[in-house]
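Have a look below at one chain only, the form predicted on its own, in structure tokens format.
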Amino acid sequence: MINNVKSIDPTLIVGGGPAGASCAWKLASAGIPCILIDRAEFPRDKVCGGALSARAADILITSGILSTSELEELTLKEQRTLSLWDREELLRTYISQDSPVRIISRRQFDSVLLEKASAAGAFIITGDTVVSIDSSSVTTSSGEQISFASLVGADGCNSIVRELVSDRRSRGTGLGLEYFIPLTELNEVPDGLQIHFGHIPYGYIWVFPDGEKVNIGAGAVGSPASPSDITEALNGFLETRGISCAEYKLKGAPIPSLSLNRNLGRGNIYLAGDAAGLVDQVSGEGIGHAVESGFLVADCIIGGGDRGTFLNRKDCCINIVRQSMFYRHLLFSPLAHGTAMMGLRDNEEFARGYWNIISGRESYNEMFRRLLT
């Protein structure tokens, strides 16, 4: 079946998320064969917060993946409002004038993506599982042996492919967990999108309205907590608010932490999204940089391998990723914590600068230019 797609061997890319969907789109729209694989059938959940960025959402409508209308369908609620706390004390309420954090479903929004790759010309393989690699070829669990020209790793966290580059996986140390909770079930419905600092180490529970539920989840990335440390700080923060948790059903998944790949892969082997440890440290963003780094792998083999070319641009997500791993530490650590807490209460500017990282329209170091300035 495979050899019938392809008069040449193909690009492979190993995982269906934002990020190799995004690279299968580009890459089949350029003309260049490509198959796409994925253990899981599609529409499928995955453990997200469903904060979408402003820059991620410009980056899909310039990239012409998503028009303007097909992200306006995709999307559950528009935020401008973010409540920041330190534990039970409300540090300040920020509203923004500028262009929204946008909530989606990640069960839609993949699947678009993936839709969108297929419409494209990818061959696209749902429900099997790559189990072995070689240099040039992959064996399924299915049996089937898949040859490529080049492979991309978007595999999540615990990449196979990653391996092949790397002397071991993304360190898997970062934990996000989340409920879904009906609005209805509230004592009170919140106001935009809130952060609550404080409960874990280099981590922060959020609390993300969509119009119908809430999602409530924790997530910390290079943490000292264990996983039953973060289980432990997001029921006990549920309690409080007389939500019981056994209620409704929690999910979890491992996060990248402290691995970044700074040349998305080597050689003919690329990295994209959770695979290459693209989130931020800080905000937690992943959705824009896994699509981001799908775009850009594949403008490298468009290109021909060059990555330099497409790497090194300093707002790409590589540099934004480097940046919170060091201002996570002006944030979390014990040190600071308390002196970014009061700059967050008792600074406009520092706010507004928390607000233009989750959202995306400013890096760390222009965030940081600007206030020291």
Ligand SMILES: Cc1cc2nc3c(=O)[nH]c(=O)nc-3n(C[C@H](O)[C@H](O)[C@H](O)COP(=O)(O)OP(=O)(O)OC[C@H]3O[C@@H](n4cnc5c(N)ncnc54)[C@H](O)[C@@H]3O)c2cc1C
Contents of the next structure:
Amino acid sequence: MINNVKSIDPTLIVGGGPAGASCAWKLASAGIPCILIDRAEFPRDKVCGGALSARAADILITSGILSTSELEELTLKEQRTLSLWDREELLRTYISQDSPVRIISRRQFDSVLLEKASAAGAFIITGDTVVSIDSSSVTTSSGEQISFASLVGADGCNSIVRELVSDRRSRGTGLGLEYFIPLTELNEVPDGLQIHFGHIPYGYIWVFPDGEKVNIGAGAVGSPASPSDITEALNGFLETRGISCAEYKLKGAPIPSLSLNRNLGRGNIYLAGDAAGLVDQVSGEGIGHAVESGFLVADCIIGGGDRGTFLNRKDCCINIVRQSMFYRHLLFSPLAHGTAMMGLRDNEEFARGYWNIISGRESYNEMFRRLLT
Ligand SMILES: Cc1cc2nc3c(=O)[nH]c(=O)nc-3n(C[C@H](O)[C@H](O)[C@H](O)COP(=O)(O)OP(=O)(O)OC[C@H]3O[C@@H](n4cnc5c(N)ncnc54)[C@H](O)[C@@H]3O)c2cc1C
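Let's see the other form, the form predicted together with this ligand, since the form predicted on its own is already up.
Complete assembly follows, chain above in first position.
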């Protein structure tokens, strides 16, 4: 029995992605008994563009979960060039002198973080799914019953833990789709990151090369577009570039949409990462927010359940996602979209602001304050 492993009830973390692994690493490093359970066997794939912001890189390194050289090893490609497009019009290419956006493989990245949690002393169970939860224990698909003192839902967009603290699941309407295509198959190798607006309402198509292949995907949150509209837009985009989609595997996953849980749960039930709705509603960034929120939840538990001290920081990921829920209308709403595209085309500072958002160097409020003064 798992509960014989520790004499007192542990913190139980459901999900071993970046949110769960970071939380487990921090708790175990502080000597708090914790068990992490994930339905997958690792290494596992995760549908994701794999763009890691400079802000996320700082969080990983300053926390100590990864050293600079470990992060470098995980980095497939550093990108400092961003091309912004409105349908077929190239608006602007922005080259940053600042720290890069890194392209990582989620398969590798997530495994390394989970190994870190295990090395710090977290008890890791993989290949078992949490199927039901009561006030003090969970039951898994293998029939195991595990008691907990605190429960952390780091179980992604369709979180089962989230149901305990909210009547609405974090299903959202968001969807992300992706193809991986070898660079050798492209007529033109992209020079840096590309964002293509105008193909999907409240969403965009991205082109993220990692040195050997390119992740071309489409995502939208809070969008009137249906999954088939998004698929059609992405396939059309590829076909126009001479790429036959039929030759590649299309993968998809939900993205939390307008479902931010600002308190990261309630009582001894905590939420982190996608389970808490922590995906930027403009850029789609979620990896860094998952790691940061995993640490925040660990801080709250180490601090005896005190959420107030840790969650109210102005620069924390909760606040960034909250701002993105407002600012997304300035970029995507039919009324503002044309002006936003003109701004990106005609104003270098606007384009710099967009880079700063995706690299996490400025918050939305800071960017707009700077542009307006
Ligand atoms: C197409 C797409 C592209 C994206 N691109 C980017 C990008 O380029 N950059 C970026 O920053 N973000 C991106 N994101 C968002 C990012 O992938 C997520 O925000 C991030 O993975 C969240 O991490 P997490 O740890 O919260 O959840 P996850 O990484 O989803 O991990 C959740 C874990 O929980 C496990 N689990 C779920 N339910 C159970 C259960 N009942 N029992 C046991 N285990 C369970 C799963 O197996 C999984 O391992 C993208 C998302 C999509 C869909």
